[in-house]
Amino acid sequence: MHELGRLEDLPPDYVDELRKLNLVPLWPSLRAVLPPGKPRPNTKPTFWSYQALRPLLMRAGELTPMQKAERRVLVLANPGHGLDNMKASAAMYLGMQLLLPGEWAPSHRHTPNAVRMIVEGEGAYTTVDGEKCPMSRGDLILTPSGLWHEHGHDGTEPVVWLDVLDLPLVYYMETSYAIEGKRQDVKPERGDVAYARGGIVPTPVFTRADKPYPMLRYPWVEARAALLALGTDRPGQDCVQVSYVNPETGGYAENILGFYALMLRPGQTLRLPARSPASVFHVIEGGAAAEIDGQHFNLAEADTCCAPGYTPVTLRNTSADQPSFVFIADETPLHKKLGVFETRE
């Protein structure tokens, strides 16, 4: 591939004239925006230790009352994007959020989609669009774009969860904003009860309420049981993984990011192919060693790491006699909608 002209090759007076008219020449930057062969992602393989960040999160609870924080979160930022940009990848934001006993995080709604993966503690809940969703470790709770949501805590111990949002994408498009609201009235319906069995959905005799997100809480007890059953039913299948989906449509649980749960059999090593979307891995139970682009991370329970797109990932269960369970978030729905999704072996 031949070398293109550089900006410094152009006469300074010519460059000045271009800039006065808000013009820039393409060719000096063409290789940067259209690199040959594959992208050059800014996302770097990055690891966040829960054991290391937890004391800092608890100290945040001492330093900053809820009325001064609204959402008490430590952002898991990828250094490849710059820590102040609050990105785990180009389209994903991660944050560890703390709610203390008796606290209430006020109701609001915003344009970015969000999910909560519960890390530790009992007694807290999220109310989404009037549906009260209890929080237990490993549960996945959706707060889709535009839906009112708030967090409360009736228990006795701190509750922590991992936030995953498509905030970087929505912010990049200049469509990110939030609206504050008042405490919600709780409705009797619960999607995690109505849609508790796979392959079986409620059948209305008359009309069904038009709810684009009929299921907001995905209990870990059900996802874990599904993984164990799948592993037993298909002993020769290497990748024992389930997807969090909309039970009415079978599509992704949310429309921009994808969410999955993976079980690694005792001692198993699993090589995932290089795909275009970036991925986040968070250990719910057990431990896993991850190799990403030549870097090695040892993940204990509640640890998190991310991998850039177009990069193969190898996961190994560090236990020889117990399964390991990993929550995964990625950008697959977005890539498929844009027509740029691809897998490379």
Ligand code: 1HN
Contents of the next structure:
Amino acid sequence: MHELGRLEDLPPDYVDELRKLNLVPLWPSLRAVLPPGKPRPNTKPTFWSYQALRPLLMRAGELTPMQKAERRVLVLANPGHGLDNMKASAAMYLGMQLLLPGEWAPSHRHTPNAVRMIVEGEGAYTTVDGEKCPMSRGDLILTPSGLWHEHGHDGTEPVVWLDVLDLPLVYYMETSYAIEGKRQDVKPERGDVAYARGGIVPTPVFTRADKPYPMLRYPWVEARAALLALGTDRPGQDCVQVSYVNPETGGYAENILGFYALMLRPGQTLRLPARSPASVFHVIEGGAAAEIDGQHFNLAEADTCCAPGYTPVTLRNTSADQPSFVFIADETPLHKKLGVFETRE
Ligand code: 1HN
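Output the form predicted together with this ligand next; the form predicted on its own has already been displayed.
So here's everything in the complex, that chain up top.
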């Protein structure tokens, strides 16, 4: 690929004249916006230790009351994007949120989609679109774009969860905003009850539900049982993985980011091919060693790391006799919808 003319090659008065008319020459920047062969991601392989961040999150609980935080979160920021930009990847935001017993995080709704992966503690709940979703370790709870949500806590111990949002993308598009609301009335219906059995969906008078998000809570007991059953059913299969989907459509649970749970068999090493979307790995149970672009991370329970797109990832179960369980978030739905999704070998 031959070299193109640089900005410095042009007479300064010419460049000034262009700029006064809000014009810029393309050729000095062409190779930067279209790098040869593959993108140059800002997303760096990054690791966040739960053991290291937990005391700092608890300290935030002492330093900042709920009224001064609304959401008490430490953001897991990728240094490759600049810490203050609060991105794990180009499209993904990650944060660890703390709710203390008796606290309440007020109702709001916003354009970015969110999910919560519960990390520790019992007794907290999120009310989403009038549906009260109890929080237990490993549960996945959706708060899709536009739905009211608030968090409460009737238990006795701190509750922590991992928030995953498509905020960087929605913000980049200049479409990010929130509306504050009042406490929601709780409705009796629960999607996790109505859709509790795979392949069987409610059909009142032969018409299917037309709610865009019929299921808001995916209990860990169900995902874990599905992975164990799948592993037993397919002993030769390397990638024992399930996707969190919309049970009415079979499509992704949310529009922009994809969510999955993976089981690594005892001692297993799993090589994931390079794909265009960036990914996030969070250990629900057990331990996993990750190799991403020559970097090695040793993930214990509740640890999180991220990988840029176009990069192969190797995951290894660090236990020889127990399975390990990993929650994965990625940008696949976005890439597929935009027609830029690729797998490379
Ligand atoms: C949000 O609404 C929550 O509702 C958590 O718990 C984190 C980060 C950025 C923007 C909105 C929540 C968030 C957020």
